[in-house]
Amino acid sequence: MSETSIATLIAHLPSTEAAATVLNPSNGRKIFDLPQLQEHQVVAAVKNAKTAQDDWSQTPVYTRERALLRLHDILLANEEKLLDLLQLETGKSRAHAFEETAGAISAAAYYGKISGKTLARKRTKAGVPLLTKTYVDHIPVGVVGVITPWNYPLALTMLDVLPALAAGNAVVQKADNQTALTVLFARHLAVEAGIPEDAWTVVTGDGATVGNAIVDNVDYVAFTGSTETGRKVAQRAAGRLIGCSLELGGKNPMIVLEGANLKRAAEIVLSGAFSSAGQLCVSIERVYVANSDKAKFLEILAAKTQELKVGKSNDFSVDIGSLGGYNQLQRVSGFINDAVAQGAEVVAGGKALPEIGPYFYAPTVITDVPETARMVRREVFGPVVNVEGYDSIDEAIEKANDSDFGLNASVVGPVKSAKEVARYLHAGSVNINEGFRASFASMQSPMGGTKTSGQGRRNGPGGLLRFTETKVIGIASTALRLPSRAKDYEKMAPLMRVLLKVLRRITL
């Protein structure tokens, strides 16, 4: 992207004197510096956003609507683009930045579509049948907050952002630095595609200065993030008594069925464990596996990993890209140098790839890692696995639910067993011989975590819903009322236990 490009799409921010330093993740190098924002600025852009939201709100559906299908249409043309900044940003592969568009142009479509339908008002049976009647609205909470990490900007922006519009709200956005220009790339594209400027508004700076700025002033805030800083934001947020739905960490597991065709599901771990480097919430980080069966998976997942191109390029010859940045090579390394250093065995990759770049690391399998290690408890967020053997389908189910993660899950063998399995594992998701990408990529299915994985789901109607408060609408009939005094009441009593006990054989 050009520097007159940059500062374009920078032009939406407010001016400031601080700048952040965005670099490159694949080759160090710098990008461009990025305004970070005061709260004085942020509680600004919350109030302006305000005003717009009055307008916006008063827009029939069919209208927001209209806009989304549009803006659907304009990201699919905008695609290499998008693809090209997502590389940029986050340093990841193109068939990796191929997904994430794929999601956000969906989510476009979806909202775009069911929007109308979903929010419109419905009638609902009432408690007193011929004397009255009752309806149900959903009216936008105002301004939505949305605060978005830097792993998949576009695709959690248009997961979060596009439901809040099509909701009739407006949205205060915290980027992460480290991928702003997609985001406001994409603010961009909805401006062109009918979305007003002030609808939604992008802020950029500390993440404690600007997150805490919106939390403190806008009415609904929709995080995504880890589960550390989603605890801050719940108790900020119950503090002033508005909603919030938090996606947050995981420790994801896998269990590989006795029986399972065991090339099958090592290609399962290859892209449930390693897609974007492994920089994603619901990637897999677990597999049990029967130890009847362990040494020859290890034998061959290990040589299938091995078989994946690290590096970087605009196109799709590359698996595996880079981590995000140095922050994330310290956290992948150290994990895996704590995890050896106690006992376990590495038997793929384990190392860092300065060769090709800064911040890559080879896609890694690593087993025998005593409890004490600090992997086994903590979300390690890198391209990186650790497998694990089982006695019995019981024991797999205990160890895949032991952790204080509920995120997703995963499945591999037959159908019908593993349908069974399913059943008991504590996960948001549970994929069937797919890592995660099978309910990820299902924009009708609701998507969240359970435990400390997060509350609140996005995606489906309810991820639409959760933007809106309900409102009732009740009616008393003008030809019979209902009773006002004692009198009333007692001649009218013998008639509602009558009414009562039929009710109770109609009502569902």
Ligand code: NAD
Given for the second form:
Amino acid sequence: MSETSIATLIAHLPSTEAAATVLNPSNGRKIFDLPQLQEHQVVAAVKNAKTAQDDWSQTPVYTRERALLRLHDILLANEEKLLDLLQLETGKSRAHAFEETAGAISAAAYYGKISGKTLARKRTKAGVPLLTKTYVDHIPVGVVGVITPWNYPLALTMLDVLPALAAGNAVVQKADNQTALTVLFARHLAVEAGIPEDAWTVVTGDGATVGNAIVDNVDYVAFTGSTETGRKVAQRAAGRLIGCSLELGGKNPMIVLEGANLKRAAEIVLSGAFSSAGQLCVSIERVYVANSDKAKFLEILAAKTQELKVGKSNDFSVDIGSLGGYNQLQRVSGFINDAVAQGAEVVAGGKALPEIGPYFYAPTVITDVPETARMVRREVFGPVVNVEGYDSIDEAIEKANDSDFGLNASVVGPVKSAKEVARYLHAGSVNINEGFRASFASMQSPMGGTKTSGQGRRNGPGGLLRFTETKVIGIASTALRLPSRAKDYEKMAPLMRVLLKVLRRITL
Ligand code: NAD
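Would you mind giving the form predicted together with the named molecule, to go alongside the form predicted on its own above?
To see the whole picture, the full complex is given below, headed by that same chain.
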């Protein structure tokens, strides 16, 4: 991206004294300096957004839908630029950037089509049939704060910002410093599609400073990030009694059933565990395979993993790109070094690849990791998969569920048995014969986690309705005389009792 284009995009941000230097993870070189906002600038952004929201909420929902459908077409027309930008800021391979772009574009089409229907006024069964009527409206909450991480800047932006806008809210979004350009470009395209300038504001800066200012001022928060930060956001939002949805970390298991095709299972691990170099919340980090299959499976998986091409390229010739930066490299190598020091065996990878670039790490298969190793229970968030054996399916299910997280899970094997196992797994999604894409790609299916993986769901109609309040309108017929004095109740009581019995039969 040229310096002029970068300057045009960051012109959206107010000027600041402080700036953060953003590096290209693939080569460690500086891309640009990103303004770092102070608390008062975020407060001003929310205030401005509130004014814009008053007008935006008055636009008919089909006008908002049309803007989203136009955005869908504009995103498609700009796909190559989006892919370049995603690769520049995240270091991910073209293939993984492509997967992300496809998800973002689907979100625009989905909310461009279902919002009117989902938000439409709904009649509800009246308390006193014929004499009262009730209906429910969905009212936008006001200004929605969206806080996004660096790893999927385009998809995660679209999955939260678009339904918030479609519901008639304004959005103030905190983009992560590392991938703010992608978010700013997405917003720029949305404005081109007809979203008013001030209905979607992007802010950047220190996580706690800007994050706190958002949570303290908006009407609802959609947070995506680590469980640790999510807890802080939830506590702060609870103090103000505002709603929040939390899409947090995972430690996602896969069970390979006895009788599964082991070659196929290994291929599913390649995409399930190494997409975006494993820096994906729904990435598979633990694989449980029958002890009788374990040696064979490890042999196949190690061979396939070693065949993966790691590198940097703006075409589709590379399987896996770079980690997101210095902190990610420290994190991933720290987990592996700790496990190896405690006796774990690396069967593929297990090392950084500085000959390619400063933050590249080889896709890694590890086994026999002792329970005391840090990576057993914590999210590695890198291209690392830990393979363990099991003796019975009950043991496999118990091991899969033995985690504080509950975001995603996978079962590989004959579909009938896999569906049965899926019933017992504690996770927001279970993918059969896939790592995560079967559920993740469905815009209509709610996505989110149980346990410490979060609360609330994005996608589906619920992903839109979380950004609304319901308002019930009750209308009494002028012919209805409801009691107002104690004596009236006494007179009405026999009739009421009959009515309650009738209602028991006719209402659901
Ligand atoms: P993070 O929690 O460090 O940061 C996420 C965002 O929160 C960033 O924009 C950051 O600047 C901001 N932030 C930091 N401190 C804050 C505070 N006190 N208040 C408010 N905001 C604050 O997470 P990360 O390292 O950027 O992202 C990786 C994590 O995100 C992983 O755990 C991953 O599993 C998770 N994730 C979850 C999903 C999902 O849908 N469940 C999707 C992507 C990533």
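Positions refer to the first chain, counted from 1. Rigid core (definition): largest C-alpha set, two forms, superposition within 1.5 Å. None of these values were measured; they are calculated from a predicted model.
- With the core superposed, residue 492 shows a C-alpha displacement of at least 2 Å between these two forms.
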